[in-house]
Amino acid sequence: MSNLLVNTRDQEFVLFEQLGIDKLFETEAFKDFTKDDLLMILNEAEKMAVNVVAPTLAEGDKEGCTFKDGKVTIPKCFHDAWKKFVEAGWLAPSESPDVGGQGLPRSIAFAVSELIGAANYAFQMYPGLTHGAAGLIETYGTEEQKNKYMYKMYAGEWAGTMCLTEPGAGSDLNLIKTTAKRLPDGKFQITGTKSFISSGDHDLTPNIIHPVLARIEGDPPGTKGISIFIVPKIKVNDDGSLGEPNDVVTGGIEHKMGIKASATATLNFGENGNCVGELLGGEREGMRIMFQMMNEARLGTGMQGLDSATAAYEHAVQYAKERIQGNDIMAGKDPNAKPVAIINHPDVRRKLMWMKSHIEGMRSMNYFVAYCMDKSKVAATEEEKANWEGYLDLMTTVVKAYCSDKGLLICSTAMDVYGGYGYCQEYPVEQYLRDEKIATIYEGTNGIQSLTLVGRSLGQRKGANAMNLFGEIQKNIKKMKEHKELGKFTAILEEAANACMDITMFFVQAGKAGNFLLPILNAYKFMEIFGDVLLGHFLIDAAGVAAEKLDAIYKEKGADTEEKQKALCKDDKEAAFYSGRVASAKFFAVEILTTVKSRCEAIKMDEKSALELSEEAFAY
């Protein structure tokens, strides 16, 4: 089913038919849920997305955020949407009911976030950051801090942010200059400036809680000397009521290409020496603690790529079905031929298929990452838990970088389907493209994510995470290699997976030989290759499930010839859906996976012109 945002039928397929999350109902943590319960919840989330959040997309973009007299005002339409959103319990769907959540599986929470993010990602950022900040306090805070801040944040009464970046310390957090001075009561005086803070200031809630990275006076330089502090915009009294302002002054907001309804602020802490923060966790544990929220944000940014892509694609498909232009190519030069909808043109079909296959692969991959969190939570042994968490650790950077990159390309391709109209504000795809671009940059640029994948993630647990993941891919290949319809496409996946494993070992050997620049220079290429292989794996896996269901439908309906099967797929929605999933795997294998081996061979050539060229030559 299409709502011009997300294909909810495909959401259901990935969750229950491909991943089989209903197995979670057999565990203590999720025993109170049924499939019908979760489908009903997703249906309500869809209503929230379509009826409440989506109408704010164009209006929020047009109005944007304003900064006047030291205060930030966000689009008026966000206020009613926020109220309805938090009252319905969507801010913390997967948290325990004990802290105000619904206790849902993370895999369902990801599906909910896709719906809301596709409706308007700029709006999604406010609850997303609030959830992440509250989660830090839930994990590392004292009972007093939880009672003081967390419950109100999960309820949406107060909002939250993530304060890392500084004017002189963007991606390099070693350079943080914000300081924390001990006070007699055990709290700290915070002094410094944070920049590019999403949701940094706004008028949605009466208070905003800032987790702030800072260095306690006397602590060592570098990230090992960084601590994290809870710094409210408004001080909170012992009885929970709001006190005086906490000397957190907004210096201004950024004027951006996209996500204009999301307030990106510069915050000055302690200009008047009266900004007070509470230590969260232990001293000099700031980076370890903040990584929880950073990784959550990276997965959220990967989801942003999927969110923008699916909305742009759904609109492009609808437009392609309605836009009449050009004759059917099969009519040749027949002067009597009538113009047809552009979805009949081969190049438009190719564009739509490219988008469709990537989106479906990204959805399967992202939901699998969420499912890893669920499986980790209910794991029977420590080894099983470590394996599920290993998949999560390895794939987080890939989800962030790969999905945000492909999301941008999909939005651009959707605009191409519209032609010149897509470039105009009359249609929403130009905004999806503008809003998506930032996803490739913030939460660690995709170049940095690629370096993290090559330099750290692949080697975690002595390479066990990577070997386990490749092992799952090989199991899928073994299962599907003899499939009557998908076997030859599985063989393409096998060649790509082997090439990816081979280049991984090539990087290891290059490093041992002292040629560490080779993997560094080619980290981004590797990330894209790794992501392509993962998507190929998930698409082939999904196609195997879909092909079995499709064969059953053919048998039931007596479609025993290719002609009858094609006719059935035009009239039967379920047959059409399953045939579409099979087609996505075939297309992706031929279009994308066939290039993997040659790209790996190109990396092995160790071409270093980019490093060897003089600086003057770049600007000549």
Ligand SMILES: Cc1cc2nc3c(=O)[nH]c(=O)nc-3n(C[C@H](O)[C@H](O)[C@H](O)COP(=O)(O)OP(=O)(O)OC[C@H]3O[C@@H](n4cnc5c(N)ncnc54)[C@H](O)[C@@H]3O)c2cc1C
Contents of the next structure:
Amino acid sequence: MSNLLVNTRDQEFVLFEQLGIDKLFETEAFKDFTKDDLLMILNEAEKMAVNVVAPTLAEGDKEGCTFKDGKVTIPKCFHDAWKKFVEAGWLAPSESPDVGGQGLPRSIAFAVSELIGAANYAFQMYPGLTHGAAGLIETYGTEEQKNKYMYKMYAGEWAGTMCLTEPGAGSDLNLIKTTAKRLPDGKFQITGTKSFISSGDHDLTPNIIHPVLARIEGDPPGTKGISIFIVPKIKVNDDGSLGEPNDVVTGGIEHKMGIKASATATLNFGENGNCVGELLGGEREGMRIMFQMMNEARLGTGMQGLDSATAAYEHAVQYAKERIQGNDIMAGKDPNAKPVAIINHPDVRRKLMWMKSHIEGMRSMNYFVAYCMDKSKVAATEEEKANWEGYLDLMTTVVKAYCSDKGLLICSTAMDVYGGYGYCQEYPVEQYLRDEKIATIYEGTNGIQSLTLVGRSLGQRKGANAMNLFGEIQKNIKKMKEHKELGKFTAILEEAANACMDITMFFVQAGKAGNFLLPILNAYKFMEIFGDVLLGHFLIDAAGVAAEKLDAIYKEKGADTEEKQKALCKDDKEAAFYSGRVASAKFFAVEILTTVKSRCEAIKMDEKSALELSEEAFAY
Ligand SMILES: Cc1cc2nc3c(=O)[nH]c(=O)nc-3n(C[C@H](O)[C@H](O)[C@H](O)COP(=O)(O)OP(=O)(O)OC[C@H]3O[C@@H](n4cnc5c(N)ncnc54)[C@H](O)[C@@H]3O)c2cc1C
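With the form predicted alone done, generate the form predicted together with the ligand in the same format.
Then the entire complex follows, led off by the chain already shown.
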């Protein structure tokens, strides 16, 4: 029975059968875990998601957040869910037990976050930001700062945020105006306004710790002059107890399309000249330090795409099986034909298959990225470590932009499966769609992510990260090309991957020839192409594993004809699952990968009317 959130069988498949994360148990860092331990942990996370977090979805959306008398309150139901969530240790699952974590692999933490995020992403944002902010202090803080803030944050006693954006500085953080003035005791007086701050103020915890980007007076303009400060909402005494309020005044909260239960606040620091912050790390190293949290948040936003998509899909499948409408296409005009469930209609099938194949591909891709973090942690050599980190660096923007875009389209397609009912609040898909939209915008818009991918990530380590990744794809193609069932689909992947590599080189040459506007104008299209090729790669790889297991089941159960195999896939859950993974790869190859080469050719046409058109002509 579906939990209506996440296909946990597929989670298990990606983790243990496709990626083989059990290999991690052979290393010192993860030697204390077994597969059974991790399955039990996932089972507990599923219970938390289904029984504790999912019930807050509609209620949280309806109640929303309120701002009254300078204070923000968040939905009442979140308080109980937060308490249970942090008590169960889900805030820092992959951190070391030394700092209050469980020491789990990141790949398991991603699977846990998928369950919780699918249950209610607005809820997930409170622990997510707290985790990221605590992580900054763990990596860059002094012992004193760790003792003062980090432990309490990982334990969920206090919460955290991420304060970058200002009214005049969104995509371009060069323009940050918040200032930090030196105080005699080595601390800093912070003055400025931060806008759109998620979890910026709320009544979940007695204190909120804000990492704030600001410029120390006299430091140079631009991002090079930015430092980062720990600014608590309430000052903390030396003995760890709470002191006076720290002159962090909430100006208001946003009234939004979605994630209504996540408080998005404007924060005025130092309105009364009494806001004190502590420098985190070195002076003028703010951007470098904040990138740790920004990258974590980008991956989290990519996961948000997967989370919303999987919940919307699971609901859509259930609805499609129950909603009776229209005759079976094979019944023709038979007046006695009985109407059937809409899952029987080819166009509904196509929609479901489109959603399913993208979701499975995104799950494999995102868990792979988490696995890269695990592998870099246990790497035997510096080179190995650099290679795993290289995949992570290269893929972070793709995970963010591609998965949030596709997540939105999947939620929209789920609504189409429901028809008119999906557009109404009676069913949850309209909320999934509203909640998901922000993922394409925050943590850097998808347009900006694509520019980062093309302008920076592809060229990192002199292109070694990209070459290594394309090398992995080629290895997979070589292995699967002769596969009796998947060979012809692998050939489609090969053509798409070659076209993608070719357009990468074309960008380099265009840049060298002075036509740098070509890669810039086409960066978004490239991000989509690159994402499609990566998904195709992960889907074919997964299908190879699934096909082998399916063959073994056929053999064991004596299903030696097509007819018997089809019948088995109806009765046997495991056979049905594996056949679904094989089908996803075939569908994706034909539906999506066949278009990649022509999209690359279109980019080469160097069509620049969008740039050449006068501003006046955009609107008459
Ligand atoms: C609900 C919500 C929660 C948020 N949470 C946080 C948070 O916790 N912390 C935080 O610091 N911020 C947060 N933000 C802010 C968010 O990250 C920014 O809104 C986002 O980065 C875009 O900035 P902007 O809104 O100023 O848009 P702008 O920067 O004004 O961009 C507008 C449009 O122009 C495009 N654009 C701008 N510059 C360029 C360029 N050079 N090249 C190409 N295109 C460009 C953008 O892609 C976009 O399409 C949140 C925002 C929202 C709505």
